[in-house]
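Heads up, the chain below is alone and in the form predicted alone; it's given as structure tokens.
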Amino acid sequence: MKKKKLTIAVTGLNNTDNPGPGVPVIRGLRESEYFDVRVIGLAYENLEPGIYMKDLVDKTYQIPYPSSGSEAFLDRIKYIHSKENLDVIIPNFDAELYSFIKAEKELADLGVRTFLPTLEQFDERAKSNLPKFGEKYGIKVPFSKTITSYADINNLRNNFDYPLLVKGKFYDAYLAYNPEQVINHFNKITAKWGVPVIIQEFIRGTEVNVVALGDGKGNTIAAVPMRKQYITDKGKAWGGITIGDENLVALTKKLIAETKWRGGMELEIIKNVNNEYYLIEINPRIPAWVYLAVGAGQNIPEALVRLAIGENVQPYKSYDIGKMFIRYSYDMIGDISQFEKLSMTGEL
């Protein structure tokens, strides 16, 4: 079979011990069987891994951050797009997918295709709505609030017994055991986040995750389920096996039916001593273990991109149980001569 060559840019080159999902998307693509890819980066750090990687990336373009402004920020992939003729491009950041959606038509008009959740249902899934989602959903949800100073801190005793999570908005969570750990969190988070700052309940069980993919019609095009074997001390999977448990995965297919989402996801679930599930996080994402997917049997990224481009996509009907990804540390060897390049240019 003829592939067909497209050009698709991909974000989230930060392949460290924090790492995003750029460089696992791009192997997915790599990989694909249906095309033939040439990926541009898009780098908001000059240090971004990915950016290095011949092999895998084949130009890189800086691109400013969300908060810069949505005029600058699609200013920017415009020129890049009038540069390159992208075809297709997977934000892979929950930061800047707010600017993507937005921009979503005006992108289309382009010819630059995009396939993300609508922004109904990238604020309904908000951790902040999480309880409204759960009780609208039928699924249990940890009990939590927001917190927006320290004097919210002082009334959590009311609410919770310790040890809670302490979770940014975006990203971030940390287990705190008493009143000064929750303060410690909160100036950690809002330095990087702002506020609100959300207070999670603490469910005792083995952490289990979904990474999905829904059509936007209701239908679950992949779903594979993973436990995570080694966590780092950013509370990262670092190594993680495939797993059957057709519960979770149904649970995965009813929740996709009733919001009929659309795009990548990864669920994170709390299963407790009862065997009963909690959904802690819904990341409106491919998230940075998506590889695994690829390696049981599920090409996420590119079933992603098919979607993107209007094909009609069959759903996966199975995965490999017992396939393990484990993360290992790679040096790379360049020159300053290409950083010097990426900080004067903005290319690469």
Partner chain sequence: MEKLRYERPVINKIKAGVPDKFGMNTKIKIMPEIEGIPVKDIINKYGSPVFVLSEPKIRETYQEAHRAFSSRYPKVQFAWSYKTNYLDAICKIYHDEGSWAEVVSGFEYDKALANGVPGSKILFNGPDKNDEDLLKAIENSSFIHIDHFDELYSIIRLTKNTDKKAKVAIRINMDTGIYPQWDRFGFNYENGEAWNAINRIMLSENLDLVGLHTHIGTYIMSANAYAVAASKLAELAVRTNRKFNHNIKYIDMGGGFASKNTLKGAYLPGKDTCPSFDDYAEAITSALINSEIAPDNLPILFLETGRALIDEAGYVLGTILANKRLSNARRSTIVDIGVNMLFTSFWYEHEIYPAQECSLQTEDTAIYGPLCMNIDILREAIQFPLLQKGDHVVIPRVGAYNMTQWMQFITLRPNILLIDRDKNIQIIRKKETNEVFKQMERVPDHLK
The other form holds:
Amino acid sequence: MKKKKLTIAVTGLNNTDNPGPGVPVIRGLRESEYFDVRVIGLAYENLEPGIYMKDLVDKTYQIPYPSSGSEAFLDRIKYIHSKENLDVIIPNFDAELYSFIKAEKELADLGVRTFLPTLEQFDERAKSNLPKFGEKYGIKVPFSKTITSYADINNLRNNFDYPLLVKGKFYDAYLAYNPEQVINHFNKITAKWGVPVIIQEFIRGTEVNVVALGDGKGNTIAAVPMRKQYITDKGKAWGGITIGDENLVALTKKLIAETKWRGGMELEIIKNVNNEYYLIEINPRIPAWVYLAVGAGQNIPEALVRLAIGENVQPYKSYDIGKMFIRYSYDMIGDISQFEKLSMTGEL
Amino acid sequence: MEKLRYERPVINKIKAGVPDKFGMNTKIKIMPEIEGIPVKDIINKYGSPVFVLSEPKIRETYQEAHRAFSSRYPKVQFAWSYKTNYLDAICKIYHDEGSWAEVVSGFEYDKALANGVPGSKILFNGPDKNDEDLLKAIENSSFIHIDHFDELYSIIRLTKNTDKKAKVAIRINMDTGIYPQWDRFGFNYENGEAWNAINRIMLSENLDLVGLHTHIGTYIMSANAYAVAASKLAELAVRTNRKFNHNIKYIDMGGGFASKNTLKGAYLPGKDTCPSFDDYAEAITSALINSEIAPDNLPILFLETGRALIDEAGYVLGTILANKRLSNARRSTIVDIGVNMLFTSFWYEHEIYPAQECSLQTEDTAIYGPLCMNIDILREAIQFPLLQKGDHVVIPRVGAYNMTQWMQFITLRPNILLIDRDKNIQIIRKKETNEVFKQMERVPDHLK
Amino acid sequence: MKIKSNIAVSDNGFVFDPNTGDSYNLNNTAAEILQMLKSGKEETEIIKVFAKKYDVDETTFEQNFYDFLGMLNHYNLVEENRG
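Mind sharing the form predicted in complex with its partner chain? What's above is the form predicted alone.
Next comes the full complex, and the chain you just saw is listed first.
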């Protein structure tokens, strides 16, 4: 079969100890049976490792942070499109999704396809809306409250037992054992992501995650559950294994069917000692461990691109149980000349 | 030989892990004119700093907002929020467009009367209304929005001595799913206080309950919160009708619509996240239309939005006073616009634009006002182009609150100009002089 | 003011300090000044050249120039044994 040639731009090349999904997404695309891809990296920072991975990324462009405004952001994407003729963009950061969702139509008019949740889906599953979300779809969620100031911290003892989780709007979650620690985490999080900060009941149990893909019509195209086996001190999975928990897959399918979820997603779930499943968070994008799903037989990045370009995609029926990922770090050798080129021209 | 265009020399350290716009040739937006009039000409003639308001923009925004609501709902009435900007010229533009007046003090109430607004088109809000204010409002058939039981009983007491019925509404606070929940104004919905207040009013002969009012907060980015609020007010209207066979004539959704300014602490710029009038209108009107209120009894929908109507129409123009280096070599730029006149810089990350062509290079800069006061900061950190002393800058979206909340501190307040529909510049508030302040001061004899 | 001899300046304005591993970018005027300094031109001479070549008066340029030299000094790009 002749593979279809596509140019695909990918963000999230920060394959660091808090990895973005860009590199694993690209690996999935590189292994595609359907596509022969030219990969354009979109980088926010000049030391994102993916920029320097020449086997994976054909060319990288720097892009401005979404916080600098959609105008500057879109201008840059349009410039890149004029050079590279992009077919598809796969954004991989929570913080940039809003801007991409808003720009979806404008990008489509230029011929650049995305496959993202709708703004309603995106807002509905926001961390601060999780209690409502749980209620609406009949899923257990930990009790949580949104706070915006120090004053709220003192009142937390009315609703919470310590320890509790302190979470940022987009990223970051810290466990706090007392109000002093909450203040500490509150400061850290607001400096980075602003208010509100979400305080969440801490549920004891086993952390399990599902990476999934919805086609926007209610069908689950792919769903692979994983249990974290090794967790870094930043709370990131550094090793994990696919598991055959049918309840998890059923829960995922129910969610996708009812929300008509469009695009990639990650469900973070805690299974407590009574075998109850608590939905902790829904990430509205492909997670960094997606390559495990590829390895287990469900090439989610590939399926997402096929949906983006309007192909009819049949749901994956199975995945291999007991596939493991073991993350490792690896030192590449770069040169100041690469850094110079990226810094001075914004391209490499 | 023609000289080359000069750009001041700049060196930037490239930091790992910090995004760098250097290679991307980001365009720097400049604002050389306001409504087609060069900033330089305005400053030369009227001084620096100077506020400029655009009448065409005010009218255009008002009409856009009005259209958003009136195309979805049969009975819509705006009331201009005086506290947002109570310059007489500005109020008169809104009244000319059809707005009533929404006031929160005796001072504002008298201002509205003086602007030619009949008492029967004034909504009187706020926790501070003394007996004199209330009597005047009763006599003039204004709509009194009751904030607390003390006020309610004051009105009951005052109406005993007059043959006029007081037209009243109550202000209601509630949980609309947003934070912080404003519960200091009005009567609470969830704990039944609002319903108690309604009952008390319905039992009193001299009070006519005409409306229900809420104002859920300020800078509300979620249109849905208004839908929740409208549903709750509609529910109270239905209950009132059921128990007393009494129709509520209007529902006042207050204000609080966001403008496109970016709040401090927000990750995305306000321009990208601010809901449109259509978003708010859709949420509010569909909640009312879908409520149990009988279609024949649909109340008039009052709106008191201030900020979203006028923020965009106001600009402040200023001048670079100096550039300096801080101890860590960061650039700081001092402009002649201080927090004394730009109160909103305490909660917005105001955009600041050069008013003339400038270099493409930017530097991480702190922008300070001219006051000898450490808190006088317009922007803590902004990527700002390299301007020279004497260059002009424009800060857009300052139409709301600044011209009412500003203070005479350290220096005098500047001219406020209006660019009218024929592009003429009119002074609508003269810059202050020492004389103005001297007039109000008295020096005791022994200090003379 | 003398620029440290091993500081590398590319034509595009990229500066690499091999002593510290830090790198910097310069705009065109800054790159031109740095090249002049590297080639041993006196400060007064540079001011004259610039005022003649560019659309800028001497006072303004002098002010910007010394601000820039201050930044070079801040970033430790100049020889310390300057008299």
